[in-house]
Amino acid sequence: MIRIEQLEFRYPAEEGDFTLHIPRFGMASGERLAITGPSGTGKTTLLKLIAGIVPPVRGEIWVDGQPVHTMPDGERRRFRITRLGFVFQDLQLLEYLDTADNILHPHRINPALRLNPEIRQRLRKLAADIGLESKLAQAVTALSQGERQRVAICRAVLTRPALILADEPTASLDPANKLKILDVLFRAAEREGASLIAVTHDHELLDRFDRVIDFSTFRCPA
């Protein structure tokens, strides 16, 4: 499913002087794989560089057997929407719009995407399996945050994405929540067949993940 070979990154000095090396990195389809480590450590960069929101300096990335890293800007757009599921760490949600209009919003602004019968369809399927049926008609605003992290979760797959990118997804919830909320992950990344990268710092989910890579001694995984 991944592959990245002598990956390096930096931010220039006015954001931090930054730099992220990885030597080499694998991931298997349909694996389930936690990051973790302390902040700063360069976990929400990686995934923004997997989903091609930045570019490397140096380096493959290859994806769903895609090189990330040749494509141009317009090109890393459209995979990413098409082919990948990025549930964002501060959920992107529109407060102006209920709970359907916002799984439905990248159906809309994205030539790439098609709204029809047919994605309404999923969408209702999909709402009705994480919880949210009967929240569709609401606005985001009046949903608990674990209701909001299921909407985010619902935009993410409702494409049938090869691989969920997931920037901690389990944040700002009690312990109840975070068990349910992974779970739902599992459950979409396991129906859709697709992998699942989630970055987290609950190390009490670890153990319900296939393998943990954690970036405080992070060199060069095979």
Contents of the next structure:
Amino acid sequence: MIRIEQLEFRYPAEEGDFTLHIPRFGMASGERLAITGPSGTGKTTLLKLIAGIVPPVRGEIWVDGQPVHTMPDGERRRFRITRLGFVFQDLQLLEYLDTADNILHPHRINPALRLNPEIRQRLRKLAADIGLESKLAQAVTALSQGERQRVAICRAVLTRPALILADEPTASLDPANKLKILDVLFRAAEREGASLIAVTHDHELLDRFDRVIDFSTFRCPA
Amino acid sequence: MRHAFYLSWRHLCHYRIRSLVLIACLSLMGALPVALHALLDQGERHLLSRAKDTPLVIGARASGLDLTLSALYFSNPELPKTTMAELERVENSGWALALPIYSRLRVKGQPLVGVTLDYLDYRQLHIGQGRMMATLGDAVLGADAARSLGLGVGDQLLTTPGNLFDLAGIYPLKLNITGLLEKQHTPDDQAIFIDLKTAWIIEGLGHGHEPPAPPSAHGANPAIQGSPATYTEITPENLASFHFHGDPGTYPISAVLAVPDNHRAATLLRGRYLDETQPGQLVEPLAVTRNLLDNIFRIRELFDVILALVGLATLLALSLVFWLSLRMRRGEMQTLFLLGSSRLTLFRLILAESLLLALASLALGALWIQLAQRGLGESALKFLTNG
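For the form predicted together with its partner chain instead of the form predicted alone, what are the coordinates?
Following is the full complex, with the preceding chain placed first.
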């Protein structure tokens, strides 16, 4: 699913003069991978590199057989929205939209994604599956943190991605809710047949994953 | 673009106070100059139309503008009076139809105008309800005057020193409302029309009273018993007792509207009033009105410059607000970018929101203009003619 060779990324000086170097990394299709490690070690940056949100300085990133590192901006964006699902650390929900519109939002802003009755039907099934059915017409500001996490997960998997990238999907939740949200994420990934990479600081959740990587081993200080 | 409009609509609805303030500012900015121009144009049309319908006005020598405004709009009751002799002079010339107007009286703020029936015919004032005034003490009301006073056919209206313009020489008289005029959208709508003679009775130039009592059995002279009681109401029973004293040629009027038979007659009539030592003067309302409008237009040009500057300042302020709002929405833009939005999509969203704001502002601005035209059209005319 993912193959990374000699990847190097450097943040500019004003953003901390940070360099990330990953000599080699691979991930199989359908695998559930956890990345952990101290803050500021580049875990989120790796997710953004894989998603094509930021381009590498050098090295290769292959995702689902596609060379993300050589794709032009537009193609990288199209690849991201059609093949990948991203659960952002701060969820990135829009408070002026209700739950359903937040989930459907990528379909409204990306010409590559069609918003048709089939998608709306999928939304309803997905929402029912992860316990959001009665919340679809509610403003996201009226939802609990756990419900907001579910909305972000629902939005990420609605496009049937091959790979789900989740950045701290259980952050700011109590232990019981952390497990529930992780279950939701695993179930959604399994249902879509997607691979999963989740960045997490929660060590008690790590044994639920197929593989855990301590991210500090990839980091080379500038 | 459909989704862009939908998302923008949701955004505007969510931040509705901010959106409404923006829409109100934009609409007012656009509507103010348009409404002002529309009002002035409307006022100009009314003024010119009234002036064109009144070829010549003759009155006492004073400001030509005051004479025109008094004769056409019944304003300025303090204007020096002319006399019926001036009317007779015009009539005797045979060059023009002469219509006397006595416009110095007021009742409850409405002009009480003494005219002859010829005036109502000339202005094509038709009775909508009731009948035309027929005898002394009868009055017909313009449509606005009737609404403003809350009076209808069969009601009475008392002229008292307290509600007339001039305390001196005003006698209380009950006017019988015999008819209401159809609305004309002219200053006649504001007026209460009475016969010229009724106006003179109110001025104390005519009156009716009980016949002197016959000498008493003791032979006392009625002249030393005191004056006979003066009527304050004209009824069929006492109508015959009303009479006037003095030379009718000295009776006051505010102005004479002169409608010349032809161009030659107008020229001859104008020639009669060229001598500035004469007590009377002749003015052409159209020329006077055009002169007035020229002054107003000069003010309008100044207004335009001020409005343009205010509009520019408002536009800059709104642009700043919009720009700051976009800066505040940087987080949202970042979200859109992370969710795969292209720059073109972001541009479309901003464009859609701007278009929605512009459309709403246009609609609201059009509403402002409509309201201004409906609500302030006649007020603007009153302001122009009374100011």
